[in-house]
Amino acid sequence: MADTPEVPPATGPRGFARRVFDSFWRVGWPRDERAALRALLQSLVLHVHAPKVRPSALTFRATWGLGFVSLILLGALTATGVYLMFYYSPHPSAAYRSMKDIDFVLPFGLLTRNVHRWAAHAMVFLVTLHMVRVFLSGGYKAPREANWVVGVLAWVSTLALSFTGYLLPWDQLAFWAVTVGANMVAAVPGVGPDLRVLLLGDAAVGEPALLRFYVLHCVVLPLVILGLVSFHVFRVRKDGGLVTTEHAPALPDGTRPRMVPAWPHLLYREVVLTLVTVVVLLAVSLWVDAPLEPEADPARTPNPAKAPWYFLGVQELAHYSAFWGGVFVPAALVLGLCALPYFDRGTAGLGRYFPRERWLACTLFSATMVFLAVVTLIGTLFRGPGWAFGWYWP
């Protein structure tokens, strides 16, 4: 590939500002598919995209975006969470009282939290929804199987990441959710008592819990997740889509469809879904306040005593059998969907949702997905004093 021809430098301060800019991004706005190319192969931030893609790859129907949505949610946790460290004390005389200095003394402590709060429920929500949209196209299968256990341990270190940030506000609301899923750890036979132990410092939530949430949190499942991602988006980018040209569909003519630069024509859509992204998360921020309950009371337990809503459905089926329902259940569905793409080797009804041929497994996953559902929203609006059922909305 020929370099483009050599301009002349231009001189003053224009002339400065220009060879500064030309020194992180050497290649200009691209006027053809040439220099689009070279642009993805010379930034750091656009090599990790395909030089070309598909057509029917750049239509929101493909992935609905929420594998994109989830890490941009994931770096406003970041940033906000940064933020956030520097005025958090994590001890439980200090705990509740800098909450209330980020809500009320912190210059836009209250929007930071809320942004914070709110991404992080949303991300759990969309990973997810991500998941359940993977196992429905076939994405788990070869040569993904690797990607796919890589994603539900990514799955799992979200739901422990947002798990451990709960009691961090040291409230009520957290001190409860915590008890609750610390007891549920507690009814693995044999070993629960010494792994809740283990996660507590402790026998009970206090001290040596906020300490070791604050030093998850903030440190160890950050660092975690950043080596899943990485590595998640790593074999995305080297794996490809699930549908080759060769393999798509004709066009009326009888040709294939023309691949296309991922820059700009992909990047023009990222930049859209970001923005739209960030104004719904601001804008859910500055209409509703995180809950921030009374400081903990060990001795006020409330009735219901419940745990986060992403538990909830455990704690639903741990309410008929602590183990089965509180330990045999979700073990095994982290196992088998581990375990899946080993054993389901077939490869016809790929990138499509529902096929034909993947009628059975796509039946069984859905119908286990709104099983879960089911018993989340049981456990989270119709369960009151004593978990007694009945209609007791928020």
Contents of the next structure:
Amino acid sequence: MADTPEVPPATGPRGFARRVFDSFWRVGWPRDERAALRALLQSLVLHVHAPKVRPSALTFRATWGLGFVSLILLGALTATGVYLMFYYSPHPSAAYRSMKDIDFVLPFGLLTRNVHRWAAHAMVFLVTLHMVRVFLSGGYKAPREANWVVGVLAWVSTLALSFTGYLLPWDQLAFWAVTVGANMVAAVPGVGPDLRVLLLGDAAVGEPALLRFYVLHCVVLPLVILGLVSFHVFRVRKDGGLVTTEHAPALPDGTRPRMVPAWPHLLYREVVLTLVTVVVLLAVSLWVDAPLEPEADPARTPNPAKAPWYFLGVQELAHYSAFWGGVFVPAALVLGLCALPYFDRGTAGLGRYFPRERWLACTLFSATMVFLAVVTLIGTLFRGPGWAFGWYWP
Amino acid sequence: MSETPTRTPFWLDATFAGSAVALVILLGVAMAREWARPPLIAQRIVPALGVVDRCEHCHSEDTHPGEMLTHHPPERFGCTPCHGGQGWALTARDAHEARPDWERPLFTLAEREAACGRCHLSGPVPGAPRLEVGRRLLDTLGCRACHALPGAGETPPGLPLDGLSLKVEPAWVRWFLTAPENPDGPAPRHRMPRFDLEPDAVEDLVAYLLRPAAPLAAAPEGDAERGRTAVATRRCATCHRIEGRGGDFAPSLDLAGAKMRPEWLVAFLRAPHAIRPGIDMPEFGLDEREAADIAAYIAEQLVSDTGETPWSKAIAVDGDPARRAEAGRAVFARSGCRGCHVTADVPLDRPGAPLAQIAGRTAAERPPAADGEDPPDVPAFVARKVASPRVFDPPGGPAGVMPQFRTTPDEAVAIGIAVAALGGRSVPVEYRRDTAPRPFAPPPGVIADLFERKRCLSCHRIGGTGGDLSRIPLDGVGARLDRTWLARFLEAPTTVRLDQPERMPVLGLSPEEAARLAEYLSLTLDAAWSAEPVPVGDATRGEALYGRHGCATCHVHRGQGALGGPGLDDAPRRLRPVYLSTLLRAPERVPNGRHAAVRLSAGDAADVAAFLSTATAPATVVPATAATGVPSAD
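Having gone through the form predicted on its own, I am curious about the other one (the form predicted in complex with its partner chain); can you provide its structure?
Now the complete complex, all chains and molecules, led by this one.
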């Protein structure tokens, strides 16, 4: 083959190891640009990268790393989630007990649970920011409409994964947050109560709900998000990479900057970002323990009973009107986001944040997001017993 | 911005290097923490109690003080059922303290005592004396009236209050509701707590309670002197204080003439249970004339010499009676009176929280005390609430309705312990100890009817339950007493112990009723020893033994002796020989407090029994029957 290494194969154990490595990685360590391109294209994992990227796409502010870090977090969640699944038992009589055993007895159990918890919260937060970033740079416009829709669905899946995982510890926090969430579902006109039964398998949170949430959290939704995210990443490449590349600034001499190979420039940045993500996650998880409250007790309602933080904006709105705040606004938001690229079709100002040409769209979107952030903050920090307004640091 | 493609910026390399170092350090910390954990975990698992206790990770059962572990082995009970805390935890902080995921820290001393009550559902518990005291108080104070309490319900502890205007003078009610000296008032044993009502509210309540009722039929004129004799012969003073003497089991009748209306008394005396269901007083079967005589005696002679009574000074407050009665009904309902007292027009609505719910309250769920001194545990919280019912009222909120009970601080803590014992998960059946005796239930029909009408169990104990007024439990009474004598005694109680005041009331049993009751008691309230053969004794030798053992120090026989115990002249008719011989030979088998010091050999006992069973006057000897007689020697 043309790719046969120049050095003849070594003998002995080193040679054997070398042969095994080469059987998987056939192109050798790339020493020039050509070899780097070949390496990318040959690799199943790496060939989602474009072989060459524009230098502007490598800058941090081009993406803030939000999508990539979300992907890393998804990986961390999968790994820790599998470990937790070995010890977790999805039955009300055993679930809380298994949480205690994970925390107190299982080697690295508490650390694993902390990583899983904090990575999940971070992922909800970062995926949302990723969506904001893409919107502000116009990344949802042709030819990326479909990928935007897939992204919105992946965002919803992320929320659903987080929500279903919220119930599993079977503590007071879990039980009542999910009860509140399920009550919001019940506010859907007409079929609301039936939807709640469909979700919980019962009129209230109990054994069927725990099993349902477990299966959704560990099997169904991971498969869904795996499919969506794979497609999402694939389409980023097929749609021409980052939207910034089309409007990269010209160099002083008037030429476009030369494209650089993704190996090593993009890959190195990804490695560094992965490292930083892991380090931050590990540091937080080593020193901040995931919350665990007393065992779920249907007879003791905490006051106020709050949904998970990312639904507190909706709960706050539902406080004013169960239907308009709790059903209409979230549904309109998701549907509106999906429909957005098919109506907002201007092409001016793409690739820049908050460009003058798109001031209206960006302002409206930002206002919506700020509004949601504000009601979420109010619901989180300013609502006490009886949903009374005040200063309630959790 | 635009980078040279072949070079990576310094900050990227620096971040890479820094992150890599940080990652190694963090992994090192994680590993170090893991290695610092013990490789093996000592734990007790008791599935039946849901217990996984890792206490022995640090503690050893060998150092457990006292004998507790010998009858509560850790492999069957674990640690946390008695000690609380989080058994799963491996660090002292997690195991002992209240944590975000564990609200119940290690038990305090009082909580440990309460914990006994989760398995020991009744009866005395060695080592937890306050638990039993508290449980008794929960029943006798009428807590159940306002707070739902698991277990069998009881009849409302207070008297029904419909038609009160027919019974008492308004001034008495007014005084009873206000007088701080109530405890020493007309009924020393009454259980009613203090409500501290405003004078206006009291007047409203008086108007409501004394609202007009359909008048009673007029009673015939009675004779006070005959009434006085009837009261004496019926032995009313066993329970009531009359003319300064008598028992305090029932309300004092001194000054009753200034309180109660004669027509009501007549109706009550003739059919007490129709008017006051659930009271302890027996139905004496009085005819109208005798009842009228007693009512006349009370009305004419049991009054104040000076005309002054404690309640004659209670001043009425003006107001429209109808409006006051309506307001009084609201006061009655609001104050929770209905919990103890039945009236027709106020429905039962327990104003208090269920006690099991109170028992489950964590520190965060208990209301803060007004003085800032929050009790450390549930027993202390309940004790505080009992001692000062207003101390947990929310500031600015509505005042609570819990009344002030007359409990000592120790009693309040005992109540708290009994309440705390209601909390927690219920334990499996095999762990429960329910040792309290069941109330004695006579067979339905004529016997149960007699027990019910004559209220035998108000005074006598059978099988560990019943009243404690009589010192004579009825257990084994059939083995002790001759049936014929018993029938005569029930019909017309005679004096058995000359050193004691006569106490058994004259219940008005017909000869047939007395015979039926005596037959029932003799046949069913038997003792194991009564079937044992009694050797034929030598009465002459018995007489010598009687003298040698100093029996005359306590007993009168043939006109000689002292009044320390019952007279023995009627022993042949009264006592069964098997009882005499068993008591003398093995006093522990016949529980009888004062005879434990005497213990004779079987032969001696038979001789003394033969001596005492030999009638002084042969004419009154009751022929021996199969049930009572001496078995033929063989």
